[in-house]
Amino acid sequence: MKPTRRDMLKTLAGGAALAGCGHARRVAQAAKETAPEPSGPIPKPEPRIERFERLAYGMFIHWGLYSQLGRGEWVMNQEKIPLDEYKRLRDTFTASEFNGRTIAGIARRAGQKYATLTARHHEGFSLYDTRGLSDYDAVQSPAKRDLVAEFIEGCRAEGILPMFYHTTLDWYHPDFGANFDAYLDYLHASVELLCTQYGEIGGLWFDGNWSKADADWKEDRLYGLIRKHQPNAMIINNTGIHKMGQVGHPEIDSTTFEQGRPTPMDRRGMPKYISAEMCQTMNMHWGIATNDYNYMSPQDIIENLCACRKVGANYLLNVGPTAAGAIPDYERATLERVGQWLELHGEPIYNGKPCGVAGPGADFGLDAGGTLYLFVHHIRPGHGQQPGEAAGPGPRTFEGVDRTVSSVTWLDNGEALKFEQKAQALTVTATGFPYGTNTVVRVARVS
């Protein structure tokens, strides 16, 4: 991953300022007017992509040698730590508190259906047994274990679909800069190990092609070997913060939205159905950062999860284990609190699909197996609403309701709501939360 959200926000703010000038607006408008409108049918998703979209919510796990320093996953690059000094972190990497089943159990209680572990990050250290490809792996550290194997076993025991993050750039391997073709041979052989030594996996999530944007990464060969060994695996390659939602190589199964809420995908005329996934940190770093106190709350996570599902995207939320491999207490407790919300609202979150039903502001509808669910935000007056959004109890009008409605009830307590239907407009009188209750986003079932 790239360094921090703060860097990203500064860049985006600068870009927004430039775009505010009249010339930039005119250029953007001209481009919009001349761009061809997508046309044609929406392709049918392949089974692996259908499965992935139903998973809805996953755990990202960034853990490596950098975790011992506690200053984020880019610490080697950001602080310009010499390689000879940095690589000595391998000699103190014990993984003494890493337990694959414990982590998978946290994911299960959080309502997350899949987990994506950094099998190798940009630092070049592998959590798996590279079987002679490198001496820079967990087996040849004091841990003396194949930690990817333990992760896989834990996920299978807890019913979590395991996936692997794998860097494509490498700060450790000398051939990355000196002999790129030889480096790609090493990279592809590494990925082939992950595809052949651990049974069936859910997918591979790559990150780093943006570091050599003009290079020939030989993606045909890389993705071909994945399809050969793991035909049901998702293939994802992160386009980076500044290219959110960009569709890449034809074999890619999902586009990415790093640190930003996804926008709707227009799949008309696409040669293949592509899913979408937002990945996000719980604080400002992917790897653990002991002096970073800027953490999200359960409210933030619930709202982001709903924003993802509003447009049919998955939500991949990161945790940064400690140096020894344990999930920090705050992250665990926050995830499990969101899991309790999902116990009430799981059906529309996992199985719901966008159906053209839109309410005021952030409000929206999803169809799950023929049942319409309405997601209602900002029930409390003045609570975080944007200009023009509805807030507090009262009427909310949803457009695009193409069915006859006989009842509307809250999922959390079964309370029947008053409603009025005119053609495809459904106005529901949203009641306030009972004292002692606030589910952040309140969901109603329409019958």
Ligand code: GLC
Contents of the next structure:
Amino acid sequence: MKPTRRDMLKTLAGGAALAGCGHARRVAQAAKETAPEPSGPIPKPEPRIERFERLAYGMFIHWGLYSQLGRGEWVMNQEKIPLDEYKRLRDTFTASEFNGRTIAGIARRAGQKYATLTARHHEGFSLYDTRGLSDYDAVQSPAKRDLVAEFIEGCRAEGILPMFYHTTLDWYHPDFGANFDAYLDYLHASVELLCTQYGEIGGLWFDGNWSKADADWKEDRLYGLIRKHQPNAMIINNTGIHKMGQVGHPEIDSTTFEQGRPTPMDRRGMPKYISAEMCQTMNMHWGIATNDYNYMSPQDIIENLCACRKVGANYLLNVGPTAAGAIPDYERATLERVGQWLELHGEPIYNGKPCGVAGPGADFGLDAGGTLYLFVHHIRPGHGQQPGEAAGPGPRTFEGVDRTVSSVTWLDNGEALKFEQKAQALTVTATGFPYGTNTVVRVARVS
Ligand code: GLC
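Target state, the form predicted in complex with this ligand; input state, the form predicted on its own:
Let us now look at the entire complex, which starts with that chain.
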């Protein structure tokens, strides 16, 4: 049976499933015995990383020639479509419904603060004007437009910070296999264009180094040119689905958790503060897959967003525009529904930081500007709940509360909750959702 999204998340949740297997447990145990416990101070985040953490929630956009086939962004590789045949998709790529402003407007209404567009994906086709570096780009397709420029303009108009996904692996460029150094020159020149032609950008998100794990990718040179032209840009390089949360090159600003729940990062003794970001598909594909019905609901997205913020990680949620470049209706509506939840819960979601306050099961606390917020799950028992987790209305005890509490109130309706404080344990009596409401995760402000 095909795994469901929830099975996948469970398997990927910080290797939790592996931990159950004898061999993996022994390996983990041995690693624990030999690896020194992290120690030392937690470094202060550089301003670009601090800004990134406060953006909290972003839109990932996977769009390219593959979108015309509607079977995911790996279709060329999975179906072994010969390059000569696949590259003809350039001649039917019109981008007739692509509108940077419309997409950025959806992100804004979704409560997303940044958007990461696939400027070039593994297929090798660029949505930007490569200015002579390649014949395989949007300006040389029937679209005849620089779509990255339109995306940037739309983002600026809607107050969304634009970022670029850029593949490092390339199924089109002949030098990728045969003449890797020449390929790297091409790749770096491509990235330099993105850093110099579009004004200030929020960051670059690379993906594909895992395809040649032992190659010399000349990361120093690539990241050096980004720092030179875009000193405030985040540098991210996806470590891939099997190496979530790993720390790579010293210039990398954030770890990635591809399709997996981020685990807390122990930053003690790290040479610099690194943020974390979980990216996730809304169904089971990044590029549009018209026969994939396995979609998340607003409830799933709210819970996943909270799970990310619980450990201080960002959440980068994917949309897969259609062949012509429009965001599919279901995706738009679902995002906007979550955006309504965020209108109520924005302050703790964007500004909240982990502060050592832990609740039962999925429940947790965050500190935003000195105010403590408690996130209470499963007030109506059921969805996503793990065995033994607290559920239903009633008392929930949060540990690690080192402040004197005078009131606890729900953010959604201002109702004051009964509470009891004993040393650092705060027990709050969670009330049920008032008839006519269900905000999935209920948040209380503590003062
Ligand atoms: C993977 C896939 C890719 C997708 C990316 C997003 O690395 O190769 O298709 O773009 O994950 O995280």
